[in-house]
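First comes one chain, alone, set out as structure tokens in the form predicted on its own.
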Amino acid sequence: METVQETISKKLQPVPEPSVRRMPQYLHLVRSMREKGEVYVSAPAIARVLNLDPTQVVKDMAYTGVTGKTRVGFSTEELQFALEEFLGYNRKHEAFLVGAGFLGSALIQYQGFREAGMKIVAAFDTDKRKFGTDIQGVPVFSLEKFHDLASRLHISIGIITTPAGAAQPVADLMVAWGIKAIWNFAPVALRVPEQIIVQDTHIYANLAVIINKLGQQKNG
């Protein structure tokens, strides 16, 4: 019999970006009910909590590579070994920021990263006060030091927190020094080759979706 990571291993097709998303809320919900004592849950019981389809729920959990059993579903115990290996939580992933100013300490800073596996191992700024310093135990370096360090330490993952001019040039550098994904939090879109995995996280759209649904019910 397979275990669970060899058949996740034989998966060759893509899983949609939707239900990959949707993987954290499943294992979230999972570890709770752990918490509780639950040994099983259903695709049903899933659906409900998550407001989702319960057919979606079981697409989604054919992509880990668990089946449910009839009449009493899923075992939390083997789901979340499960989702926490699709996800990647148990493997560590070390990145680099660059960008050390508000939003760049306070996500090295955020303790939920190292849940997830990833860990934020350093950062760096053009600004010369910040040099040598650091935020929680992680050091700030010149930008000028990533290339070696990058190499040296063999990080594929970087983080950008910079204001928006200075995103498109920190993004070439880091592409050009052997990043192979970007997950970018400035307010533009970046131009990088096509093997490069890029994450756009907007705050500013986001918050100007928020205000706008704000103001069209205040006017409905």
Contents of the next structure:
There are 2 protein chains.
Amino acid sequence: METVQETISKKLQPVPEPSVRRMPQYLHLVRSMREKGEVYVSAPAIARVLNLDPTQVVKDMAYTGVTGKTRVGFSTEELQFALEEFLGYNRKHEAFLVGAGFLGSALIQYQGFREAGMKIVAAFDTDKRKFGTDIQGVPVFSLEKFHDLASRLHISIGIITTPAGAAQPVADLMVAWGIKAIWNFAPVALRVPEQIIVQDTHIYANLAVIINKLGQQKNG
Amino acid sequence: METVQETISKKLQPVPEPSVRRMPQYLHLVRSMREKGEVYVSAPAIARVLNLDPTQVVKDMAYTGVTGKTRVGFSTEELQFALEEFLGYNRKHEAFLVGAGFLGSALIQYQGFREAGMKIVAAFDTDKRKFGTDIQGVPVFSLEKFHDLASRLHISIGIITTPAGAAQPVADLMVAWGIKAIWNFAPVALRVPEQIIVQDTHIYANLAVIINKLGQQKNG
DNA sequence: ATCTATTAAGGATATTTTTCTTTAAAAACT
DNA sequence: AGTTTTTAAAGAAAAATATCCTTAATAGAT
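Please show me the structure of the same protein in the form predicted in complex with the DNA, now that we have looked at it in the form predicted on its own.
Then the entire complex follows, led off by the chain already shown.
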């Protein structure tokens, strides 16, 4: 049995980001296994399906607080709850999205996020034609209304899907009105105070990796 | 002046993936600097804008084959061409996209990719209502027509934007019909032969990182 | 013309993350 | 009941990456 102190210190030491990124995959797998009626799943079994090292799976599971049974594996039920708790699927984070273009609209319509702990409650744009419309029930406002709404609601996440040039001013706006985390899809490096969490999803970076590897294959 | 041998060996040793991922950012920055009329840019200047370590910038530039002038920096013109060459913006890679839902449509409409060396030439879906329609000029076909078209055209990249359950069969189809690289947006780990390049863009992984950090901040 | 400040480049160090190795435990089988 | 096999867990090693440090060069200032 570990002491309360140990439990707390374990929570305080941050989980490695690569591990965090694997968690949704584990959850997805565990859910589908439970649907098939599986009660236990071993780390090696998970590792085979997800192409990972078995010991890495065990370590990742330890971060969620779940511990397995020797020769049996992990309880799928316990795992699912632990992963959902870890990923914050129970808490609700509300988000504002700025830039209701193709990508922004797709994210709003993507749903899924809602069950993953984030709800996009409003979108903002500078295109007059979009004001007053809604995307799958999410209203689109003028960017000028941002401070109004942000100061009234408690929004923790801001999503930026604007063109590159608009991203920094939008980020400044978000910071000014109390947003704690920014999910940035624009291909720029945002400058924000250090306590603000920034997560970049640079779509071009992924494309660059693909094309680079394709070119390499041709040579080698 | 370096020998041809050296140039070749430099190309053969693979560029670290994190460096490749930074290249599009450099290109974007260099382009905007050239538009402003800047002829030279120093590595420390780039590092300041992109929040990077100056020496890292220098090292990344070396991968593109560009070398700077002491006390002056890099020629923006030379840099732009080198980066575009490195990123394959001159070659044309044609792509098929499977899963013409919200995300798939957004990617097709995103344009930008075309100038980044990839052109989405056709989309596929299983929804009958979408057959024969087109998205921004890109036709949507029945998935059954995939092998027909893939065998006639020379497609190097396959994009998967299907629901999780459909991703693996689609990947198998792509591999069977000669696609060399798969850009996977579905939240699953694909199993493909090792010579096939797979690039995952797991949107939930990024969300997981954000929510994890938000939760951590609350504790710490 | 000389000096100073700035910069690129190369090597060394440190950190992070993954993989490997060992140990211990417990379930299933004989 | 004892043995074997499978597994989790903890620690050590290895690999990859980023950061730091030193050196050399050169443009601009004095």
